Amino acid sequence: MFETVRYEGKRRIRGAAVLTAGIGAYAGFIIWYFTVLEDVDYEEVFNDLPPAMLEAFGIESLSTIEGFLGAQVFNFVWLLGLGLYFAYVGGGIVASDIETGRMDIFLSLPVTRARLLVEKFGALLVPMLAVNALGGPIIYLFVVAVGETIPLDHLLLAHLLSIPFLLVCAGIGLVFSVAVDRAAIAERGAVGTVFVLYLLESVVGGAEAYDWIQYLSPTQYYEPTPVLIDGSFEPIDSAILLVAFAGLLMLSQALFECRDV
């Protein structure tokens, strides 16, 4: 039981380690850079930037380590970088196996297509949980090492709340993966969709006439900067993301059941 998720999960351990190490190194550089710019008036530097840009990168209270991390690490890496990464990886879950012929082997196993899809998607939890479970302590240790302080509960909460967001991004990739035969098309389609949704929320959504459009983007429901600064968040936002993920997963299962492989 769960042989598929164990097999696929083991194959993702190395990638998860490389991803976590890379993000940890980037976070360490950003934290060190914060100490170098200690005497810079951040608010004055960014005062003339368009509101849309401030919103897109979560620029808020840059004079504090929490606000700096929110803008330079979480909004850039977690919202955009990891969102695109998991959309890309999700796009290859099924399409790559169909393209290489490996899917025939999986379908010969005594499991339903719905369960097979869930198990293959479940393997993505390995890098998703690793980057959050290890990334938080790594960032905290870097912050302490440079003589700064950050509320540990706020930091861990920011990581925890990112999981529903990343699940939605991966779910978008999964829908593309079961809808097309070529992995490259599925991966590009998923990445393009997540990026467009990011732009809709951060740029187009800022216009009053199109204010409603921002609610279509998963980035609307995960704002790490306020969480890091004062621990504030809306539980309904995470609930909306989880419902959206469940809908994407069920849609993927329905498409996978109907298609001819």
The other form holds:
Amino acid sequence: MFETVRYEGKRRIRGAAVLTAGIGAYAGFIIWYFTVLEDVDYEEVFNDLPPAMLEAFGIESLSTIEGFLGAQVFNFVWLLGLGLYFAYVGGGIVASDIETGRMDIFLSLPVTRARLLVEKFGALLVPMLAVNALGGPIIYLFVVAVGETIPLDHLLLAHLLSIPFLLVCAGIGLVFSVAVDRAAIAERGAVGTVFVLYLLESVVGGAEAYDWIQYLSPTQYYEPTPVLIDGSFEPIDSAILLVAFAGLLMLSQALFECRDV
Amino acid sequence: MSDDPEHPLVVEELTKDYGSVVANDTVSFTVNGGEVFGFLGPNGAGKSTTIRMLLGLLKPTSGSATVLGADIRDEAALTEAKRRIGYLPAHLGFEEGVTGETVLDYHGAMKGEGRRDEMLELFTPPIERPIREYSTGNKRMLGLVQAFMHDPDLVIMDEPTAGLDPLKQEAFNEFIRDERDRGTTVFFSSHVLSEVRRVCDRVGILRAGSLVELENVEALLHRSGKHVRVHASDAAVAEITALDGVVGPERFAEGVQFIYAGDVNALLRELATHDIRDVELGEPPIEDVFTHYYGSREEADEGDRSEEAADRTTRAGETDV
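Form predicted together with the partner chain, following the form predicted on its own:
What follows is the entire complex, opening with the chain shown before.
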């Protein structure tokens, strides 16, 4: 049981460590920068920006550490950066194995395609959980270190709620991965799709006529800034993401079942 | 599902049509329990396509096959049967960053590893090193270890000796003969006649996607003749090529080469009557066997090209069919 998760998961450990270290360092820099900017009237500067841009970058309240982290770390790194990263990695899961001939060896083992796919995807939980489980405490320690405070439960929630969102991004990658023959195309396709959805959501958010389009984007259902500021979130959003993820996973399995490798 | 130990592998009118090309055209054959069956054919004949359909990697367009009694179109049955199947693909796509030991641990956990140590004594890949440092031969040896380490009843191998040095090839041949004696059924593809003749009991010959011949090895060798290359004067060449049994003579600047299917003594007597500057007698390249016995070279080439085209459309980056 779960031999493939273990085997593939071990291979993801180094990448997960580098990813977590990189994001930790960036968060550290941002938190330090917040202390430098404390005297600047930041709100004033951003009041001149168009509302769509404020919406896109999740800018709500830059004068508090929660608002600043929400905009600079969570919206940039978790929502956009990690969203694209997991879409990219998801895109490589199957396509790269098919391209290199590894899939021949995997499928010569006594394991069904559906199960193999789930286990290979499961290995992605290593970086996904590491970056949240370690990234959260790192951010908290940095905040404390600069003499600020942040509600621990809000921070925890912001990380927890990112998991369904990241699963959907990786799931989009997985669909590309089983549908396309070449890893490079699957990876680019997945990254492009998540990025376009993110842009669409940002752009049409303000326009009433086509505002339904924003509901197509996974980024619509994860808003870290309000979570950090006052702990508010819609449980239905996470439910929608989890259902979407289940749908993407089943679609990937169905596509993988009927394709040649 | 009925597991018939007499016939571990039954292929019935298996067809793989890529639209632009038919990679396998109603291929049928049966492999008997405990025999070594060679699947012979020039590069691009469609051997890997057949093998990959048998493993469930490709879906047949029509026809079917049973492997250890499991219908290859029935994923659950085939998955169960894979516990007793060893597979060595032509292209060994092991994860480059991990050690051979990690790969074997994983394979062992998935399907068993009762004979792992025994295999590692015979074939000696440097399992403590990462696979990116492996030579082709080392990768092939690691592939052989994983293919046999769970003591399978049926082993399917695609070009198993490609990249092995001659000593390891000999060890491989001996090992395959021992395996047969233990009752293991072995099915492997090759484009090298000499490899097949040393270990196989029977051969199926695939050409341009179709099975053209199914016979025992002795008959094949008898029919395949000798490849002869003679350096001699034009007059001598004319007389030599007039001998019975000379097939497809091809002139070159200093002499002639041909396939000789007649009595070797007659050829030697004829050669002795001329002033021969040089002579080579050897096994014919398999392409020549096909050319002279199963049709023209043009057809063979066409088959190769169309197969390659099919390959490109289905799997980028892998051309070894």
